[in-house]
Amino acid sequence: MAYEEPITDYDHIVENCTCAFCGCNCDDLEFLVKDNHIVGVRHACRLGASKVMEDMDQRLMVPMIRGEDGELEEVDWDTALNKAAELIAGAVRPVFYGWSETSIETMKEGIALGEEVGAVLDNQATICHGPSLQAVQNAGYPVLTLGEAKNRADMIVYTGSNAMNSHPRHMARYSTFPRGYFRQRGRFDRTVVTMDPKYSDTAKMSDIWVGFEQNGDYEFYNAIRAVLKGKELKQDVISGIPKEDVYELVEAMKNTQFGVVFFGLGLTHTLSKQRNIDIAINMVQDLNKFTKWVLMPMRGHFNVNGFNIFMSYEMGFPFGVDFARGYPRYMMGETNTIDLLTRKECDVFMVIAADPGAHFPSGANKHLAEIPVIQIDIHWGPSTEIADVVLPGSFVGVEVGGTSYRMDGVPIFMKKAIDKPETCRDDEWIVRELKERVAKIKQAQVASK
């Protein structure tokens, strides 16, 4: 790695702010400020540091609407505004989607709106999470804070996760090397364990690395639980492993005093699923009849798991919230984005601080580019080139405050650091102006009858 001299050419320093990249949202970073740019980032890791330094690049600076000659053409915000407006209010089925990179001040503006309309509102968990909120659903949630697992926890298993990669100061801050009450010499107070087929950057940085086959998690995390419930295994090898490591990992576990288990994508798309999940749950469950197990998501975007509270606490759903009825309604593979887009029920795609052109399976993406598409968001992507009406808005956590919840549902309120383009807007202003808009077309189109 290249030396890089320090910043040093800076007006001031804004303390206290929080990364607007991964669900660790760290609120210890320090942005250096010069002529309302951010020049430097203290204390964030490359991914968030590249994040906020890098905001300028590709940047949405102003409203647009494609033309009839299927070109993006610069309009005033009111044009655009109208334009949008117009299409949802016409739409029969519309859905929203996204919401995992914006405020929950901004979502609670997103469901009046669907409300008003008839809306599906639904965000990445559809396509990442999405089974281990259904698992919760099914098994329970034997949850921690990431501050417990820094003050007591002295075992970590992280499955189906490469934290050292998709979230690099997770292990640093959270984990595995920070000192805590219960555990004054870090790193050497914790076993590390890495359950995963590939041996990964985390698994190196591991006191143990558990190579199970792939699509093998199911069987493996049942051995374990036959184990913990004095059952022998009849087989010799589990999944690849030697049935004498299953109980020596298993005697581990139990003698350890607060043991946490972080599973990430890994585990949600093999073939078992949400079962995996449910598993590693039982599995939680079943330890705590020894000591004290807890286990948590390692959730990607700063605000994804903040879409699936606020919603599970307003409308008694994570995802996928369906208003056509007049009331909430959820059912996996029904009301779902990709179900939706792929049965071509959709007619009209809103998609605010997300990127499914780059996500979504190419026939959801078909559809998309069949149906008008209203983009909210800072970046150009994929998105933006099958947009109909482009929405520049604002990035939370460094132009705009805003509340999100951390992978462990802790709410942090994320300050404002710098001013705005003067020619984008903030989400909620954004989603505040469509309902309004939207509520008055619906009012005349009543009026006219």
Contents of the next structure:
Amino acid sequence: MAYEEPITDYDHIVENCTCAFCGCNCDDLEFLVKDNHIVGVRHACRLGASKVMEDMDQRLMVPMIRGEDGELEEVDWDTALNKAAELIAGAVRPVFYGWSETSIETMKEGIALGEEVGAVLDNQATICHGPSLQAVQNAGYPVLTLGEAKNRADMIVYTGSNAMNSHPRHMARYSTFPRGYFRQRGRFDRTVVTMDPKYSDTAKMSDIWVGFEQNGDYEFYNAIRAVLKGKELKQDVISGIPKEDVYELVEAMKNTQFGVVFFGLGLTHTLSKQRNIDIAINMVQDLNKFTKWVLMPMRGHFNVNGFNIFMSYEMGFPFGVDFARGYPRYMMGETNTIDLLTRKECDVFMVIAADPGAHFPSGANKHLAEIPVIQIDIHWGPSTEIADVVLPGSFVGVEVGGTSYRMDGVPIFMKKAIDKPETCRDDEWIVRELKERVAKIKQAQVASK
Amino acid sequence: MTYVDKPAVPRVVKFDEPTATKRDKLDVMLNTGSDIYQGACKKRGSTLKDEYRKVSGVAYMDPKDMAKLGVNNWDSVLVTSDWGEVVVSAVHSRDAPHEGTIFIPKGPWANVVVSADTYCCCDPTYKGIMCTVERSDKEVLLMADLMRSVYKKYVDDDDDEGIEKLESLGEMPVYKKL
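Given the form predicted alone, state the structure of the form predicted together with the partner chain.
Let's see the whole complex now, leading with the same chain.
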């Protein structure tokens, strides 16, 4: 990267903003504002800065409806909202997917709308840390806050996670580099271990890289558990790792004072899915017979944990909540977006603050091409190409305030820094408006009967 | 500033490398996942642009595998799995050596070939997918064209040739203004 001149041409600075990118929710950002636009961001990582200094070329500015010829046409807000409300009210099995890049306040309206029409409410956890949440229900959740990791941890394990690429400030702010109360020398007082088949950027800067083979995670953690229980390993090589290395690693893990396992999608996306995390949690439990160990999923979007926590508080289930029978139900593999789409069950799909076009497998997305799709988002993305009604929302944490939950479950209020574009609306306002319009249509249906 | 400025990776294997036996088709394992360049471009909202194709429509391959196939950086390759086939650019992996595996950053291109099977566990299998890689003459499609040709939402379903001949949707949003 070439040297870039510091930005000096700005009107004012907004301090202590919260980053609206990943689950780290770094809350020390400074936005440089000029003419109601953010021209620079201080302290953010590359991903956070790129999100805050968005590409205005492709910002969704106006509500649109797909016409007969297949082209999106600009319409006024009333027409777009009525069309969306009509689709939702007429649906038999609507799915409302997304919510992870918007505020808790919007989700509150979303639950009311979902209950009204008997929808399935699901969030991005279903395609990322859903298996982790199941494993937590199976095997427990040895929790910590990120502050504890910073102040106490002397061994950090990243497993199935490339933090340098997906949570770039995680190591710098919470785990590896910062000086903590009990770790006065920062990086020098900590050992970093990366367990990943890929020699990722995180592995490159770790002290130890355990490059077990693809789909070898389950076997490898079981081997660690066996050694922890004092068993002798019978094979010479476990998942591509020599057994001497396993003994050495276990010895190192036993001799720490406070160890943290951060795990990512490397564990949830392989074939053994939630069983991988079950066994990782059991490994942490076994390690606790010797010393203090804890575990945390590396959550992706800034509020993906918020939806899970909020849903659990309100409805008792973390995600994939089905209101079809009038009361909340939750059944793994039954009421989840991907399964509903691959079984071609869903008949109206609303996506809010998410991008199924970019992140769902094509096998699931093909059903979206057959049904009406309503999109509430801030950017033109792959989902816009398959959407029928597009409602431009606003950017939580920059253009509107809102509450979000960090990956360790700490709620943070994200403040507003600039005004939103005039033609856009708050996500919260859009969902509330949809709710009211749907309720009106439903009442009219009852009255006519 | 651009988001496609990647650390330069030298061409470490020449095509006449004695250990590289030239093949037309390679059996490889596909992994997908996030990548900082793909992430920055996606989160910025520039998904229609060429820069997104350059960071997301790529397969990071081991240089030895590329030598076996006889492809250079930014040559098109066809990746085929049980779930579909997609044309992406082959690029030297920064994490090599990892012969026999390729990495496509998550995005519309990777999604065409990953498995939608959740095995009743809500989560599709995005990693460890068996697929084949071969050389291709076709160009890597821009995001909007890719979505149109894969999902065929608003074009004639049966006529694959017809979709290929349609004019590209380009790098800017296409919609009718009031």
